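One chain is shown next in structure tokens, namely the form predicted on its own.
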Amino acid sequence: MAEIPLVVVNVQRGGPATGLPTKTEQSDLFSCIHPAHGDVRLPVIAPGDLEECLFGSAKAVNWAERYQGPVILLSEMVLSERTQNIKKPDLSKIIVENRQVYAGENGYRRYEAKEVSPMPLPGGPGAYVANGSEHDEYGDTTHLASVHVHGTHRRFGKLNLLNDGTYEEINPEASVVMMPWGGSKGPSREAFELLRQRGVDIGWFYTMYLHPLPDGALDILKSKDLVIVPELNYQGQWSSLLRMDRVKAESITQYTGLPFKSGLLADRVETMIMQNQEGKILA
């Protein structure tokens, strides 16, 4: 609401409360998505390897500075106590976004544009403010009506400045595709190959960037008959909210604490692409 950016880090464990604090999980995604009441839908960026935390990271940062408010890294146990040989980072590819700052005089409407405005800073030109509560142009609280509508229409629509991350597709052409996320993407990577091995027609989907997708992403996901989710929580979280945007989707979940066994999940992934050919899921 108050609109400043800022990066929170959520390294997943076992939940809820303390719960298994030395086991892994992929739990949190509802409440990093809607942390919290009334219409709130944050971005949210999940590394799925060591290479990625890192490029992810910026990326964070570059996003909240761009849209002006706060974003999720969410990573897991088994990201942050990992050690992994990657190449050397080619850390010309992490480019540095620059706040807008305003640079004029007093009485500037903080909150009028559409999207984001150049943010004035505390001492600097400009009257600085960060209210909570629902406020007007120039950050005053009210309880208009239009002024709700115009401000909610301004914070959603901020999102569509966030749909340049990237994505890896694998046999485009298959209608069924699996789509992990976070760190169950190399045991997932390990089983795309294993099935595609036992001459499987499955694709692959995968990115880092949860929400916004991007662009061009939903409306892959939405042309597939289905799209198997490998994660590590009980309620099938990602898979939930992509059901929400209108995707066939379903989750093969795990909840034991530990990493998903390759092997074991080419086995129900296969089961579950035989289940729904004959119409026994998403009828």
The other form holds:
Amino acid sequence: MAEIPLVVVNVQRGGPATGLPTKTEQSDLFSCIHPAHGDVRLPVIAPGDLEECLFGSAKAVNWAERYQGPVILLSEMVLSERTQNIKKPDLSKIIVENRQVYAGENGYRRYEAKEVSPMPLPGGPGAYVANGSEHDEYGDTTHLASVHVHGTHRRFGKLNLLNDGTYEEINPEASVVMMPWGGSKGPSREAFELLRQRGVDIGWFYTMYLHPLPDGALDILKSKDLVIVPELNYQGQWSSLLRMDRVKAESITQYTGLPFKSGLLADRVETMIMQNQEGKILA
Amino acid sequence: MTTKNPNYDFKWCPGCGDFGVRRALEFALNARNEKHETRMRDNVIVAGIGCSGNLVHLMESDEQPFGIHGIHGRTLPIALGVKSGSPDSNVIIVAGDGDFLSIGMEHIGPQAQRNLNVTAIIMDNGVYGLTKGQSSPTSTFGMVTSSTPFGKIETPLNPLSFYLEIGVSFIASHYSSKPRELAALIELAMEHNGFSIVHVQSPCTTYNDTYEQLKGSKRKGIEPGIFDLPEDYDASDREQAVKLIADGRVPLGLIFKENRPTLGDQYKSMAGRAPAKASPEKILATYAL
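Moving from the form predicted on its own, what structure would you give for the form predicted in complex with the partner chain?
The next block holds the full complex; its first chain is the one shown before.
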């Protein structure tokens, strides 16, 4: 609401409450994408391996500056305590997007534009009130309907600036794809390789940019007969969010506090594909 | 409505003590800017939620200070962020007893221990005015409010005693009807290198009108609830401060002040001791592939 760039890192563990403080789980996705009361959906980047932790964090900082609001970097216990060999990262891939700082006259209408506008900084010109209440273009509190409508459009409109994420796709012709997220990427990828060796016709779709999705990603996902989401929670949170966007998605869930075992996961995916052929999934 | 923004629709009730506090803050900021050759834009006002916090929108002149009107009770975490990101700014908190001493109370201890170099101006009216008169931490025992129709059953908080115990390094107390005197105190608080609180009795004319109790009334035989500090009062003496606060009435002036390093001072000295950071290039040079 006040439009201040911020990156929040959430390292997930088993919940709710103190829950399983030393075990892993992917159960905070709902509360990260919809983290507060009110009409809000926040940007979320969920890295799946250590290399992505580096590039995802850099992207999160850039997104926060571009979006001028909170961006959530969603990690989990198995990632945060992992040791992994990675190739030397190419730092030239990281582009620093500097803050747009306001340099005009005083009397600035900070919140007037439909989208993002440069930020005045203390000590510089254009002093205003960064306001957590609904506010007019100066930042002064108002509850006028037209202002709330404008503010809501502005807040959701800014999400369109963040569709520059990337995704991986293997076997794009397949009508059924596996789409893990976060720390389940590794075991899922191994399960995917096993399934391919067994001759199963299945595709792979992966991105760490969960919200907003990379440009074009949603169209690809919508074109599939079934998107299988292995995830470590009871509710099937990512597949639920995909179904909100009219993707035919179903989860393979596990809530033991432990990561997936790839062999068992491959078996469960195969079972789900068979059930789908029998019309039993998303029926 | 303000001069700058005719569409701003917030109103304070006639006679609200917060008008006096706003004037005092304006005097103090102007005086400070003149003394330090700074401009309004070098000041940041962090506002709490409530009638008091709306003060931030009424600070207007050719050049207004920066303001941040965040969420209920969180003025101190926000101020910590502002001061950390912008250490040269003069950071002022404006909040009420409901915001600062109820939901925000847990934040006072950590910032007192850190001695964060900010100034908090607390407007105490003993009631939640904006939300129509519910009981607050400083409402008196037995007070009938909209949330305590049969009388408040909790013992009220003594804010000055609380500040002193929890380690706030500058504590002053005053009331809203003397803006010039209050301004001098606020200026002194802003000069203090550390966490300073100016606790102001700022009556709510609608839900808890305490003007008479504060000023007293000879006709009605009401003794004034405010009193001046004794002439030989020494604000550096903690014991004297304890005795003064125990009086129960509202002292007018600087109650306690101690000098110790601020969070910023400690941070700078730590930065001098910490080893130099390894550059990303240096770390990457260790890769074999």
